[in-house]
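One chain comes next, on its own, written as structure tokens: the form predicted on its own.
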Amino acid sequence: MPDHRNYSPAPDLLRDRIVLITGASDGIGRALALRAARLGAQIILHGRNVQKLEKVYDEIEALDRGVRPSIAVVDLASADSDAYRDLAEMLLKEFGRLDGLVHNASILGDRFSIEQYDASTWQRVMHVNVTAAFALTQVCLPLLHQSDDPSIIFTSSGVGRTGRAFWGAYAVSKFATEGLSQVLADEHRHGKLRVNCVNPGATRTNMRLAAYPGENRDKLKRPEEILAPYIYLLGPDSKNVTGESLDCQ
């Protein structure tokens, strides 16, 4: 495996690849959408805020790469099975396949001890970060199977490998994310589909600010600076890489 943290892609690495990115309205999702679009990908921007998604849409259009992005508005906290099926049907009708699915959307929840943690908040974090990712993956698998080189990327966390005090549901959800990725990778170990996790590390995002409000943000890497492993896993150079959990930093 090459040094994925310093991976340097070819200018048209993702040309003609159709990639769905969840949580694409800001942070890492937005930065990845723009980077993948510059490399030629057809991007499907997922989020729940139409105005934010339209802004990213316009940013991609301004790149003048000749490939128009699409927008998929789904609130992962409240979506039911019909919403996921409708999304999959829209993708099938418009594109016929998916080459990449990047699970970036997640919520932090509370930074409390297990003893103090609110059960309804716990349930919401687990639902958005794990169950919604499962549901979206499930409806998208038939589309991914239509690709010659499909890739699923789950966004993990350092606290999803080693549990840390006061990270509560978020940490547990990221342990579950790692497990979901490993199970799915093993189920497809003899096929084309590859499934991996990426841990962004300390990055200048709104979630990081919420978790560490007193931190000096100027010392953190920007989302645009940690994308190399995502790009590597979306492209053909990672064709035989599956079941892994890669660090961005």
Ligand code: NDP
Given for the second form:
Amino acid sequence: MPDHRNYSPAPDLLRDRIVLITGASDGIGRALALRAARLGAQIILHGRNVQKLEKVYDEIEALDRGVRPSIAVVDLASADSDAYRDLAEMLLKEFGRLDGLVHNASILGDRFSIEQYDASTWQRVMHVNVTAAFALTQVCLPLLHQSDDPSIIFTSSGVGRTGRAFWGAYAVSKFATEGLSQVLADEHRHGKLRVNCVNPGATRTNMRLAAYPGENRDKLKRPEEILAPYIYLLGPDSKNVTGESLDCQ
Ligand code: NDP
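Output the form predicted in complex with this ligand next; the form predicted on its own has already been displayed.
Once more the chain from above appears, this time first in line as the rest of the complex follows.
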């Protein structure tokens, strides 16, 4: 396997690939949407805030790659099974398949000890970060099976591999994300679908700012600088790479 952190894609690597990115309105998801669109992908921008998604839509249109993105508005905190089914039906009608599914959206929750952690915040974090990814994966699997080279990417974190004090539900949700990715990868070990995790590492986004308000942001990498492993996993060069958890930094 090449060093995916230095992966350098061909200019049209993702041409004709249909890729759904959750949490594409901001941070890493937005940067990935723009990069993948630049490489030719047809992007479905998922998020909960239409105005923010429309801004990203306009930025992709301005790239002038000739492929219009789509917008899918689903609030992962409140979506019910009908919302997921409607999204999958829209994808089936519009595209007939999915080549990439990037589970990027997450929330941080509170930075408290387990003893002090608020139970409703715990449930919300676990729901948005884990249960919603499960529900979305389930409705998207039939669409991914229509692809010749399908790839699912889950987003992990350093605190999803080694537990750390005061990271509460967020850390536990990222351990669960690694588990979901491994189980799904193993279930498809003999098929075309590859399933992997990516750990972005410290990146200059609103989530990082909320977690470390006093930090010098200038020392952090920008989202645009950490995308190589995502692109590697979305494109054909990662065929047969599955059940892995890759670091971006
Ligand atoms: P941001 O907070 O910048 O972006 C999160 C995205 O998720 C936004 O688009 C946000 O939408 C969306 N989102 C949040 N809640 C919901 C919801 N209920 N329904 C729909 N969309 C929602 O985070 P990052 O870009 O930093 O994080 C991206 C991923 O990387 C996450 O999984 C995070 O855990 C992981 N990560 C980040 C690190 C970092 O240092 N930044 C380090 C390790 C992991 P909206 O714009 O409406 O808020």
